[in-house]
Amino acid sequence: MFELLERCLETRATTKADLVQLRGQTRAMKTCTVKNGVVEECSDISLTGLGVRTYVDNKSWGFSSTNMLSFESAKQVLENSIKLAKASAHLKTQKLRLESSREHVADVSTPVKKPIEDLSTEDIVKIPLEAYRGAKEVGQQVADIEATYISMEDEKYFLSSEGIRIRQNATRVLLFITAIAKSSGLLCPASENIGHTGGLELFDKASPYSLGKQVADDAKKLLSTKAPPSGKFRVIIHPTLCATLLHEAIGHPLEADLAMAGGGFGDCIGKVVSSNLITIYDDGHVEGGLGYFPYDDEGVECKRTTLIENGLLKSFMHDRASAALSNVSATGNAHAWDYSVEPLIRQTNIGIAGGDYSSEELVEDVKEGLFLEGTFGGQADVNADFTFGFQKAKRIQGGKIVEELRGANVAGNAIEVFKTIDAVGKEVVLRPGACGKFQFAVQGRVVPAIRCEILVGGIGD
């Protein structure tokens, strides 16, 4: 692949651009879904191709891609990219000189203890089937069970006219489990997702069978609980829900393209935007995180970027263009799902630094409140307004957990909610995540439990 990219870079066409970036990629992706004991889907998908991105007249990007790995095709894609960049440059008046990148060469691979490349189709099917069997063992009240296994092996090549040459190899494994318990017309769902950058050692701590059993047991227990009350409460947010809240309602508004377009953090650099107990960062080097990317798709190292420090907004996540507009350095947050699309500003592994509180201490200071666990997703906008579902709750009275409750929704503005945080848990948990911002992406979230005030939309007393 590098030989093809280098030949392309040596053509005369490259002299017509200020910057040329070439990306090659091969991907092998395997998926298997088991629903109620039946294998619904089992697929083996592969892709190979290259994309060329050019910057022309210090104004405009052009991009083109192909899955034809010949020199003629690569040269044509390069020429198409330059033509597209020049065509759009006529429509732009502002020139923007990108910060130069120093020459460097890198070759990095994910540490994998238990490789996946030798797995047969039968071996793959066993993984979600084991999750199903664990869930089914919980009893007849568990009416619906679905488990999906996904693995990806990516080999990415990056070459640029600035003298950057990077090869990155990564393996990722994920398992999604959902169970629905049913009784007298009442349906109670529960789910759990696990995933990491690495191999089948993902299941060393918890087997698919035990995870399936845990999820089904959670769903069954919810049948005997009632809905939580509604109103504004002092709550403890478990890492499973904190991960969703952080990514959607705080992380996206901290992406420079959304912030600079008028998002909730747009003019807040240097200002207090949360409790002083909160430090938030993005780090592509978190070992095992689904967002483990040593370098982004512009050849920039994905080093740890402090976004919020002790409540003060310090930085956004930048690609090279947004960084130039802001007179700062790029942060390594330009990522593309595959070779056929352009990089976007994305989170890698976004995290909240751990605090000083044990799980017991988080609870014992609450006179009347709730402990919210699990996530069913939701939505948020660039102003950090959000609505999310949680799977279950616990009522807290007098510093003690007194009752189990079903799930409901939380809503509010994350900036305002984060200003009410008065405790952060010591233990941080690495959670898997996915994102659909114009393109699909896998990412990580490194989160503790937090204690804050939030609006709960339950229907109980």
Given for the second form:
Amino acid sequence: MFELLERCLETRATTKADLVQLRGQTRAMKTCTVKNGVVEECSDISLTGLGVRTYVDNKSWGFSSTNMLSFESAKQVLENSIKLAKASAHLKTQKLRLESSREHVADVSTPVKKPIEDLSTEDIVKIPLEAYRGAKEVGQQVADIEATYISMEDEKYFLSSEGIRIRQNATRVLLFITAIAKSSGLLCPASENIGHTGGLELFDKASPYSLGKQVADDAKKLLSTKAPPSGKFRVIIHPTLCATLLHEAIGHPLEADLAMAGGGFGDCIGKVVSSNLITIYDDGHVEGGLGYFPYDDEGVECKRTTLIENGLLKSFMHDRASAALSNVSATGNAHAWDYSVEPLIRQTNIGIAGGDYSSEELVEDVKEGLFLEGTFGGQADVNADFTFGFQKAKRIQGGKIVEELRGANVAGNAIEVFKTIDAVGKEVVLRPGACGKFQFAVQGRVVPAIRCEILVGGIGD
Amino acid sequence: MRSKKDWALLSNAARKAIKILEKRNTTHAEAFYTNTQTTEVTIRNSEILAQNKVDDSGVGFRVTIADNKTGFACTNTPTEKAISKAAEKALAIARVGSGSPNFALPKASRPRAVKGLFDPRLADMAVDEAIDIAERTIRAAEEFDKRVIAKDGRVLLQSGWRGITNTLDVDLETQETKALMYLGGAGKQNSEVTSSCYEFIFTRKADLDPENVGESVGKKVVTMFKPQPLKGFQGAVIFAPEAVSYQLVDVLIDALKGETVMAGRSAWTEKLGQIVASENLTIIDNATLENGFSSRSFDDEGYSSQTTVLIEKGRLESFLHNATSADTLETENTGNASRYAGGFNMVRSIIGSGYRTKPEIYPSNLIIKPGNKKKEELISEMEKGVLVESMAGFPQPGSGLISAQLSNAFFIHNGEIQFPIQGGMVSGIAYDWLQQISQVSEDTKQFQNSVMPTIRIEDVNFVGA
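In place of the form predicted alone, the structure of the form predicted in complex with the partner chain is requested.
Full assembly next; the chain just shown is listed first.
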């Protein structure tokens, strides 16, 4: 792949652009989905291709990609990319000189303790089947069980006209389990996903069987609980849910492209934007994190970037263009889902630093409130409005948990909600995550439990 | 632009692989193959951010052997060698898989003649034209009112071929075009920034209307300044098409899919022939709608497109089916096999769509039958309540719980919009809401997999911020 891309970079067309970035990739995925005991889909997915991004007249970007790996196709794609970049150059008024990148060469692979190559198709099928077995044992009320195993191996090549040559290999393993319990017309869902950058050691901590059992057990228990109430509540947000809160509520508004859209945290650098208990960072080097990336898709190293320090806004997440606009250095947050799409500003492994509170202490101080746990995903807007779903809840009265409840959604505005945080948990956990901002991405989240005030959209009393 | 020769190479290699698989002790084999060219212009923060051109092609094989053991493999390397290797991999996986007792493929059927699936002008549209459309959209929005910022948007033009061949004599190919554009805008005045407002066009023709889209976003945005909180109440809510097209449609799809019925966990599993919604609600799945965004002459298993009445005046008439669910539940195939299912699903997002995945059941154009009053009349007839133009969040999987954040919503009193609402949510079980629909508007809007009117629902829980 390097030779093909190198040859392409040597063609005369590259002289027409200020910057040429070539990305080649092969991706091999193996998946197996078991639905209610039946192997529904067992797949082998092989993808390969290249994408070329060019910057012309110091103001306009173009991108083109193909799955055809001949030199002629590669050359055509490069020419298309330049043509596309030039096509809108006349509409851009502002010239923007990107901070120059130093020449460097790197070859990096993620550490894998138990390689996925050792797994035969028979072995792969056993993983979701085991999860199903664990779930099924919970009982008849568990009406629908789905488990999916995915392994993904990426071999990515990055070459740029600035002399950068990077090869990155990454292996990711994921397991998704959902269960729906049913009793006299009431349907209660529960789910859990585990995933990391690494090999089959993912299952050393938790077996597919035990995860299946846990998810089905959660769903079954919800059948005998009440719906949560609606209104504004003091809540404790468990790490499984804090992962979504962090990503949606504060992560998105801190992505420079969204921040610069106006509103949210756009003009707040150097200002207090949350409770002083909060320190937030993004770090592509969190080992095992689903968003583990040594380099981003512009060839910039993914270092740890402190975004908020003790409540003070320090930095946004940047790609090279947004960094140049803000007169800062890029933070390694330009990522593309695969070769076929251009890099966008994305979170890698976003984290909240741990605080002082044990789980008991978090509950003790709450007179009337809710403990929210488990996620069903959410959304965010540029003005920092956000919403996301929780899977289950507990009612707190007088510092004690008094009742178990089902799930619903919460909503709020990050600027307001983060100022109401009055406690951060000690224990910090690494969670897998995903995002659908314009294109798909896998990410990690490093999160404690937090306590804040939020609007709950339940249907109970 | 890929040539017809490239398509013929892909198509011949896929067919050849199926012929070979047929002789290898398989019970069924199917190849789904596509070749698409996508041109895309993205808008970000009042400017054109970038323009992309993506060429993609590939083949996905489904193979079944004795005891209905199935395997799937795909490749995007369009050479005969890589394609026959993918076919072999699918067979190798089938050999070690466990059986899918209900697996079925459709037999050959005559593809439906549907108007407006391919527009040569759209297929030939140059990137300069797409850039011009994007630029005019931004201008139309921002010139409507100086406070409006064109925040993000996209003009996407797609043209390509889709082919299916299987061992039951299905052998079909079609050429299709699609175009979509959207613009999201927000308003900025002093330190106030409004929530985002969107306008969309989903079409099959080169009929994108940038001035209308931009102006519509501008109009929506300026109504969002100075929102006020509203106390919680139980009462009537009018949901505009965009609001209906997310959560309510997601819940409907979950209940109507043959797959959830087979699993016995659709909320309507035992309700065929029974009243499940208000008599004001009639829902049709129409894959033959002229210029319909998800119209097609055959579905993604090669079965001919249908028009299926799902709910007639509140009575559940049919579910959505593919060959497998129709066989299992001993009913007619409704031609709803789709390899392009919508909604956000992490597993599906990782695996990808089209040739990268086996089909699942999904609507083509899910249509709520329009009523006979304009949206404006629904508003003017409302004494007191809330108008929800758009809302955010996902419904809870399976349970039908909608607990949605209001993105663009207004308080209505005496038939008039009083003010935009700050914060707030609506919550309830969608299956109950369907029984509480009191009015359906005449005017509708096309979305990716649905055509939705404005609807009024009684007795909704509004949660004040």
